[in-house]
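The form predicted alone is given below as one chain in structure tokens.
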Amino acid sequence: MNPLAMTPPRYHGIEHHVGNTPLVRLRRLSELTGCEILGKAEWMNPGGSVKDRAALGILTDASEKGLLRPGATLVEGTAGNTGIGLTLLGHAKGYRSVIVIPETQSPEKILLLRTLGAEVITVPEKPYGDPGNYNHIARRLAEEKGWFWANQFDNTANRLAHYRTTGPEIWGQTRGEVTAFVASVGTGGTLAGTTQFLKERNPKIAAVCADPLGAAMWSWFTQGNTDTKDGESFAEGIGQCRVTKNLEGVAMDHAFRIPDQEALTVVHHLLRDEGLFLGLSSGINIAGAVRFARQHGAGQTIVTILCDSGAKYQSKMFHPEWLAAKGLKTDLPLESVLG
């Protein structure tokens, strides 16, 4: 008798398929640096981004604590990707989603959220210290209407999701040979949870923050303050200016400041030369991995996060007129990111 015939197949909904994304070798940058530069292909998650991990972790934690029941409404302030993950996984679990998003985010994200069935509230871009900031609006809506506020920035179920999934996956996929992990900061959950797991396995693994211009994490990790104001970035979903609860107690071995042009050069070369269609936050992460490789020499196995695809940024990062208006170029040689 065929033993396979005795075991009934097991099938699952989309929540079972968050994570376990492959590691992709970035061929040209690996060749140029003499390192293995590997990207976690997070666009392969059901909602198309790394934020699906945080969304699932937050929803699972809230359900286990009795904070969410089928039919409930959840609300979140987001630059888009967490909202997409919450909306899709919310459908799968029987929740309704209300998403508060800055109007400066790409129109593709806002349209996608509405297409997926979220109630979308667009608001002016305001700093965190302003009561009109999108996170504060989401919190107030939750308080006023009795909704569940996901609170991705300060809900440490976010960090725990990466400790339980992203870190172990990278450790297993590299067979413990990873020497550095590089990530930018949106909420801080990816960087904090993943590095915590990897450091527990091998304290010599370097924890590296790649920070866009205008954000404060480079300043925090290198100078112990969030005071540095040094420009701006067009990257969406990253660029934190405060120490969130997901980042509390987290230390980095290295932090790099990455300009948009450097990241954009990486993104466009990867599309043309390797068929990888990525957003600018992925470019910042990869540029950070290249900086680490330059400083520490050949032979490293460096892992970073390919946050999402470029599909949600076609009207910006891949639109010639938009790029020209911002003074960004797509024809610089890849070697230019090596310094």
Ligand code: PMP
Second form
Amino acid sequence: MNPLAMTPPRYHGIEHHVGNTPLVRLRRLSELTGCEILGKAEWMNPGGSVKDRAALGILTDASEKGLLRPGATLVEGTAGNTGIGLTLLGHAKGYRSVIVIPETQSPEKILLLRTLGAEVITVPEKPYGDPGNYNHIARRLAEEKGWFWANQFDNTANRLAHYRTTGPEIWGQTRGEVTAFVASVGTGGTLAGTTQFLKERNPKIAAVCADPLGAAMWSWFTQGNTDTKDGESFAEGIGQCRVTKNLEGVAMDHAFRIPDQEALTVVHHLLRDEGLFLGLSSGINIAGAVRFARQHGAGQTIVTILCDSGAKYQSKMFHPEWLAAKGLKTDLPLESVLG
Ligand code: PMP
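So that was the form predicted alone. Now I'd like the form predicted in complex with the ligand, please.
Now the full complex is given, and it begins with the chain already shown.
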């Protein structure tokens, strides 16, 4: 018998290299607040976002349950990042993917999905209550064709992936010193799974939601209803108006509403002054971390998520004409926008 077959393999493909991302110190914001403001570098995942964790968790759970056979077709409604993760991990595991994405999402993500080999169906953006909403289209396709629907919003294998990976990594990387965890909500998997793990370790760790305008999570966590959702945001991948299964039973200690201009200023500052190239949801998260720091004082260790790279949004939030048409500014002094 080959002796190598007896020992576990030492080297692995990309499906073993999701997560274990570095924790990056945000220098200026840490100095301004007297706290350690730290970001999980999720853009370093193989598919370039935090959603690789959910994609891997959902695929592993489904194959353990016998729902996925080699050669299966995955279908998902996604703002892009989950689709990118499912497509790449699908290639590594022998599945093909069909991605339903609202046409309002950045052209970079749509092109990337096609380049990676997904079958991409772009659809008009419709609210969840409308049968034409991208998630309902993905579900119906799965039902009609016998495909596997990842169902990231209501499949709790999503938050379990964060409970098993993101939470323990943050606990270990801060040696248990973390005092608050801040995240925005798309599916809610990151916020729910990570805070659940951290609270089990130390119930004093604050769970904090950072919400863009136009979403109802601030309203849900502070008022117990989804009534307040005024304003709007151009952030992609976040901005939830309903309580998904991944959010059920989850309570927050604090929630903040972050205007786009505040998050955009943070993102451009981090690119210019610290060499970090991030998308707007990261900016919302970091602005939330700063609000918490300012309310609760110096000396804390506040961790948030750097969800994906600015490379996916070059034609929008890094494009001068696009910004000017929206009346957004990139060079405001940091202190002037922080809430
Ligand atoms: N930021 C970006 C860029 C995303 O694509 C997503 C997921 N849609 C999130 C944040 C939110 O993550 P979650 O789905 O775990 O709430």
